[in-house]
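Take a look at this one chain, the form predicted on its own, written out in structure tokens.
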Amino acid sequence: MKLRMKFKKEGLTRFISHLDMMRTFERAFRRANLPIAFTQGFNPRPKITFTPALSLGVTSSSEYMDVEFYEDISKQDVVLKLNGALPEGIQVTDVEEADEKLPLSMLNCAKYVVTVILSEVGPEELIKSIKILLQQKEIIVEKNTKSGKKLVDIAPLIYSIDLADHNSDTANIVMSISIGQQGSVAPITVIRELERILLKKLEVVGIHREEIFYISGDKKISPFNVEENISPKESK
């Protein structure tokens, strides 16, 4: 049986890489004696696929995974022994049938939530240049690729930007963007752009993945199979 699993990385844990978070969970598997299945081979590895990597300092509340067991378990048992397994920090929050119809590799929006200091930005200031960086046609930005340094027009991988709430000191971003193999932006790119249009520096205190989604035409759906309408500007 393969299930998918929603976990939640936060606190101390979100200074762990995405390769340690992998070992993590399968040391966490062996210490729940949970019957996880095995690929074939010399190198045998645990049937375990995992959505894009998080980067180093980001907290989510939406990571998921799917995992092959060798026989049928309960999906409480998992959640159970998985979590009195697991570090602090890390915890599985949600289990459903694995959704072969929907493969993880195919996720390519994910919403973040930014959080800001607003000491010489204020949030009119904020909205302003949100709308500037929205109605640009192009937004080139240097890239480290594998195959060195690479000029990517980041335009199409922005779905949409809000500046969701905000008091005196701190402000909340609110961005969907692109990620996956067709195309992917980090939200501190986005921020940087930002500041671009501002002449002022953002002081970015906080970066938390809230959901990730599989958008197609007018449907953003979830890992978990949930479809929403999406707004018109997550559209492109």
Contents of the next structure:
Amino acid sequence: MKLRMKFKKEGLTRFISHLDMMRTFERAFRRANLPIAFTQGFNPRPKITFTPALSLGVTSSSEYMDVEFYEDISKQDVVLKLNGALPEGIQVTDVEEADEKLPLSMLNCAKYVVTVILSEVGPEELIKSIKILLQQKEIIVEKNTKSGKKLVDIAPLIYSIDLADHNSDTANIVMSISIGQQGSVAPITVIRELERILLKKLEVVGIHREEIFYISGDKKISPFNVEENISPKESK
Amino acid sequence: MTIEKQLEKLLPLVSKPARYMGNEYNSINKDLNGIKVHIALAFPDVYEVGMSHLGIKILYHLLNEYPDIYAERVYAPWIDFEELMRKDGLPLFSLESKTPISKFDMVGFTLQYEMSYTNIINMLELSGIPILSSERNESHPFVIAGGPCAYNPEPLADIIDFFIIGEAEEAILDVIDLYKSFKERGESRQEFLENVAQIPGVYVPMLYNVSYNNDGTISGILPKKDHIPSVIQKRVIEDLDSVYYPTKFIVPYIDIVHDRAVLEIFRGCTRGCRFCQAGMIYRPVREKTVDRLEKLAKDIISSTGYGEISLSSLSTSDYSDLKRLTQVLTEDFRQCQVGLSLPSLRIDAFSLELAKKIQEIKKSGLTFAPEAGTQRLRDVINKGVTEEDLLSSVRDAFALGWNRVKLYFMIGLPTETYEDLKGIADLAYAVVDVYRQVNGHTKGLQVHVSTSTFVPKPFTPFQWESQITLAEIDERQQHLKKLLKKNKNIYYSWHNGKISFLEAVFSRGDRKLGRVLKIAHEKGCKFDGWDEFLDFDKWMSAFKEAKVDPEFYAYRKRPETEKFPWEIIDAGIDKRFLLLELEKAKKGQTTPDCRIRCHGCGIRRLGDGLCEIKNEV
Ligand code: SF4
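Switch from the form predicted on its own to the form predicted together with its partner chain and print that structure.
Shown next: the complete complex, the earlier chain at its head.
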């Protein structure tokens, strides 16, 4: 039996790397005494697959993993037991059977909320800079890859950027950007581009992944196969 | 700004932020309001190393069993984080409650290796605690230390307020009890130190005067007052089977050096290798029973979720019921995919049989530690391994499909000649020959030869011996390199001789070295056990400035009459026994395992029935 679980990663656990998360879950499953399946062979690994890696320092309320069990168990039981065995900050919030859902590897878009401090930059200025950035046909940035520095165009990787809300101290910038194998861009890279337009520093105090989904044409599909039409603003 | 806020700002900027964030599964949070004694357990190395150390885990969980005691952890910040801490004015803090270390009642350092001493000073400085014991007052924590290096506490005498010598599980509680009443009565720091000095196993260096002879050797270490003990006997746990052992180990997020559950199966060692300090200071052998171990193992796995459990001891093969223990454990853990690992296992027919079932050994290759290249020298050091033993085990292993072997040796052992070095090479070549005989070729074979330099240690029969010079270390390493490079299946690596030299200085050093440590720290020495950080020139200039000659400690052969700095400690091993062993070593005579015959090492003095070894004769 294969289950798809949605979980959140909050507080200090945002500093745990993707690789370390896998180990954390493997141990949590063992503590919870849940019958997870292992790969065969010399170095058995638990059969768990995750959504694309979250950068270090980013919190999320929308992480997913598929977990295979060698016997059937109730979904409620899994959540209850697993949550009792997870470290503070990591918590499963939803679970469904994974069969017939779109593969996690297909997810290609994530919605982030980036919180910045409004000291040097006012909200109007910020809105203007977002507009300017979105109008650019090309946004060339330098990217560090294994084979050295490379220039890439991130314009096609940005679906939308918005100033969602703000108070006198901080503003929340919401952005939907590409993730996964087809190409990905980090939220902080987008912020750096806004700074370039503003000619000022934006102090980031938090980055949060709020949603993750598959976008195709004017449809967006969540990992639990909820389909939605998207606003023209978000479509590419 | 609170430490938490500062930390949130800095963590995104450092490598491996999880080193500093705490919050790991099973780490313990307590309300500080109900706490009477707040103690920071400090390990003077980076998180991944410190978190792998069993002693500190035992103390952490033991102390936290008591509702009014709160023990927290602190490790040496890595270079990048230290830089940010200094820039941002962030003091060293505990991982659990993020309390500044300077606010604790006590800070207890584990002394696992001498090369961590500068890290202790650095951690004190980062905490804002005066480095010298004499400069601390009522507003500062007590700085304590324990662990194997505390058997020669003198190089740290100016820095540490008091040492706990030997096994600390019971002694630390005695100390804390005293501390509680001290706090209630509002006594002075000095009064506490004079009282704590009377707890067995506790050494308070500032209460002793050291006098020297003209040649720089020690003429005496004498208590300043009558009621202060003139020798400190190590603490020993009598019944290891029933002593506290934790099961809710902290599970780190990041990969640490030993990232697995640890089950201590026994303490002590009966083999009596003459170079080995652990084999002497951890006497006598005391085992836990299979029943208790099985129960502990199950509890540990269910509360940590670890996928691997490692049996810990100085010589796993010597556990009296190893066969049953491994059977029981493999049976228990088959279903949940928990592997068993057995480090420090002697390779023989039984262990190979076992290894077939235990994947860990298969992955990492087989390790043999003949320590010396010829039978003559192995007899000198009393390492009871013969060439036939080694080669026949290797033959069995190759026949079972292994193709990677590690061979550990020491160079510079007392009486070593170039004949013995050639013996190391001959043994390596013999291993290659065996592989060829078994497989008809040498494709895929890797024989890793590794040498470290012998460091004479206190409380061993070789404590009177000298270390070979740095020039000799280099020569012998080069010589071996030449001998071993002719075969492409053999890979040779060696430990940094300069580190061994400094170890030799500090392991048998005296109080005068405190000044050297302080100057070395001021020059920026830290993480000296890490090859990439050791700055030997700085060390040499520190010795010079302190007007201390390091060669006096490393190279000097001591006469039998010399009084040693560490003789303020009674490790339970009689000097007479050590001298006898030294004489036998010089004659190439071996001493059989304690299980064959008791040699009267002296440990029975520490308690009736303490040594449970049943001798054959
Ligand atoms: S008392 Fe005898 S048997 Fe026990 S450790 Fe010492 S020498 Fe060995």
